[in-house]
Each structure stands twice: as structure tokens, then as C-alpha cells.
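The chain below stands alone, shown as C-alpha cells; this is the form predicted alone.
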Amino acid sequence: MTSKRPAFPLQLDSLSGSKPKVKPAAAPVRPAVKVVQDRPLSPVHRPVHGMDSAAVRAHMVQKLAQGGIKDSAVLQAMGTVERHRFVETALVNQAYEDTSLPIGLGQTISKPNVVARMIELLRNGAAGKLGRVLEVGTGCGYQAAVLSHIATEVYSIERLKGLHEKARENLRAFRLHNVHLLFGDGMAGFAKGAPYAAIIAAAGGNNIPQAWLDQLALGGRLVAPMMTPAGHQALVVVDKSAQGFQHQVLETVHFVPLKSGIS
């Protein structure tokens, strides 16, 4: 039995005028211009001040790859994004340093040296795409961006109702074809788009939802970070195979924490 999938990017209506009627001995009048307008005017659309996009890009990844990203396609990933399309307009010149930047409501955007490694961890050295792939916290949707070059289909979740709609806007313009937004309670995953080959998520708590694990398909593979024994985060891979689960705890992160509900 399948479902339907919620579709993504929206389409906007069109909008349109008509010519108006002048006096013969009037100045010449401007005709009318039918306007399609297919994106909207949003923060999507802004300049970045004093940077060359692609050179900045290129520079990051650069430096992600000196840090220890090898992965190609994620690297390739990076460098298509542009993360200063997900930034708010004071902070558009940090865009490409490495570094957490504040997007609202509490919430912070990851820093690309973070994104790139969970994405990789992720991707486990797969030789092409990945298939489906759930994340929890949508935030910005900048991750969403990203995991749409390395995935068949993106499913990206988000509780807070005014980041979901950032995301929603902030993606718009990119006709993302494979990413469907959500609006729901990221704990509970969602059980309509499952199984996912891969779960990612970008908020922390102390251990890793039911769930997430029930969704995941046998051969998949969760990242996320969680609460450890000595009471900090820490990056935690699972592998779900016929056998049970297989968990591997990494370096220490800090991400927001993950709660439940919607608000």
C-alpha cells in the first residue's frame, strides 16, 4: 500500500496586470508587463556583500577537506550550496567560516565542518546515492540542501513551526524536487516515508527513539549526536542489520537539544 507524499517546492500563482487607458494627447504610458513571479522576493535572493560566492565556497572546502572530509560527493555538495542563502543578512559575511551561526528561535545553523562529517559518517563510503534519508531538524534547511545532492529522496522534519517555515522559504528557490518539508514532532520520525536507508539528526538528547530505529531499514544507517554516560554530546552512529543493532560513539559535539512536540 502506498501513500501520498507531501510535494515540495510549492508553486506560486501567477500574477498579472492589464493596460490602462490613457488620453490621446497624454505622455506615452508604459504598457502593461504580465508577471510570472515563480520565486518570491525573500532573503533567498540577497547579495552577499563583499565575497565572490564561489571562491568562498571553494575555499571551504578546501579547508574541510585539509580537516579530514574525503568524501567526494560530499565535498562536491558543499561546494554547490550556497550557505549564505540560509543566514540572516547581518551574518552573511561568516557564512563560509567554520563556524555555528544563530537562525532563530534558539536554534543555530551547524557549522560545515559538523554537516560535512555526520553527512559522511552518513554515506558510510557509498559508491553512489543514497535512497531515502530522513532528518530530524529541519532548521534553516541548509542540511536539507546539502543531503539533496548525496540522496534519491530527502524527508527533513521540523517542530518549530516558524523554522519550518524559513526552511520552506529559503528552499523555494531551488526547486528541490527530492526534499519534502514536514511539519511534526521529530522524535516520532515519520513512519509514512519509511524505511529510510539513512537518518540524520540535528538536535541531541539522551538516547536515540524508538522511533528512529523501528524506521530505519535493515542495512541503514543513523547519525545523530546523544548524551553520554559522562554527560556530554557525542556523535553516535547505529547500523541496523538482520543481527540487531550496532552503535558507535565519536568525538564530542554541540548541538541544540532534542525535544518533543510541536510549538
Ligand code: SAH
Contents of the next structure:
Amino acid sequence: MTSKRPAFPLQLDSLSGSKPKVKPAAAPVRPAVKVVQDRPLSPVHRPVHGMDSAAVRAHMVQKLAQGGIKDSAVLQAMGTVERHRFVETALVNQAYEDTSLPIGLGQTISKPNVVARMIELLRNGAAGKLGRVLEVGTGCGYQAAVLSHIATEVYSIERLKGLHEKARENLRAFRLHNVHLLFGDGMAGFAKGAPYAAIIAAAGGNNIPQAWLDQLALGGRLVAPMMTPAGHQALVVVDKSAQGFQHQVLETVHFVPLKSGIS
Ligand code: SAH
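Now show me the form predicted in complex with S-adenosyl-L-homocysteine, since the one above was the form predicted alone.
Now the complete complex, all chains and molecules, led by this one.
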């Protein structure tokens, strides 16, 4: 297991509050001379839908707000992180649609509204930033980047080496000094970073691993998909206090399975 920090802070957009303005797309300018490129544009530089990505993102944030996300810190983080940098070139035009997308090795990046909903639950109306947060299932690193805006430190663990490396590569340009990418089995949590103010899982099992409950701070909150006795996956919120644990089972979700071991 490694805990190297990728180095960098992300530039904050000027988005504020829950109703960012959508800039109209600039009219496409046709070059008078055909520009010959020896390499295709990388997702980083490629415009989305022919619009500048901040405008498309602001539109996505507007939809999230219309869909019921109220926490302005969450909306601001969602408006800041360039989701199109985390998906493959062929999928860039879908990066700001409310859809999950394949990220390789049979895994998916979660829908923006699910990411926003889970982080809103995780924050639970906190006044400032959360402290240390553990994310289980780094995937392509998108949610870790969003979390980096609402937490002081993010520990994100992935069991598939290929995705752990992909996330490291995806996150490099963002220079997020507070994101720590770890390779390992997240079912055991990451004891060295404990206790966590919050734990969020992007993969669902049949129950909540004991290690997560142990590593949650008193006053901390865990949000994870979990299989219910009724046989469907639902979002579960667990609050830990001196009196014990309180569970809430919320809406149905569809996450990839939580698996043990590394690969
Ligand atoms: N948050 C991610 C979503 C990735 S999908 C994103 O923004 O892209 C869920 C991820 O959980 C997958 O990459 C899968 O490999 C990983 N996963 C499943 N079981 C795991 C475990 N026990 N430990 C760590 N990661 C796990």
C-alpha cells in the first residue's frame, strides 16, 4: 500500500451559491486555414459540446440544484471539478450528463447526482470543511477530487491497481495536496488515517465492514450503498456517537459490488 500525495490545488471557479449563471456558448470560430494536428486533443483541452466546459458544468450544477441538492458547498465543488478530465476521450461529450460512465476494468464513474447526493449526506449541513474523509473505491479519482473541496484531507483507496494508477494520472494536473491515493482492500479501511470525520463508499456489499465503523470518529458519518434484506441496493447512512450507531436506509441505488482483496 502506498500513500504518496499527488501534488496540486485546483483552481476554484467563480461559482458561488446554488444558482450559478450559465454563460452562453461562444459561436464556433472556423479557422480560415485548415489546422493540421499531429495528435488528437486530449480530454483536458477538448471543448465539451463545442462549449467551454465551465458553462456546461454550471448547467450541470443548475440541474443538480433543481433535482434537490441544496448544500452550496457541494454545488460549488461539483461546479469546480472538471469531470470531463476523468473520462475517456470518446465519452467526453457525455461527461456532464447525469449518467454513470465506464472507466475501464468493468467499473464506472458514478452519476453526478449520486455523487452530489452522497456528499451532501456526508456533510450533513456542516458549517465548514469536514476533517479527514475516507473514500472506498477511488475508481477514476473524480469523487476524490470533489471531496478534496469539502474536506481537509481525503484518503481514497482502490483495490484495482490499474484504476489506482489511472486516478493518480488523472489527478496529477489538479495538484490536490490533500488527496492521498492508496492501493489496497478498502474493506479493511485505512487505519493509519483514522479516526475519520466521514467515510464514503462507491461500491456496495451485503453489510458495512466492521473496520469502517471502528475507524469512524465519534460524531462521524458514513454513507455507503448496501444490499438490503429486501434484496436491492440502497444508500445507508450511519452516524456514530457516544451512545452507539444510528442507521438510516434511504433510496435505491446501483453501485458496482464491493469486493475483497486486491487485483
Ligand atoms: N468514486 C469513483 C467510483 C468508482 S466505482 C469515481 O469517482 O470514479 C467503485 C470502485 O470501487 C471501483 O473502482 C472498484 O474497483 C472499487 N472497489 C470495490 N471494492 C473495493 C474494495 N474492497 N476496496 C477498494 N476499492 C474497491
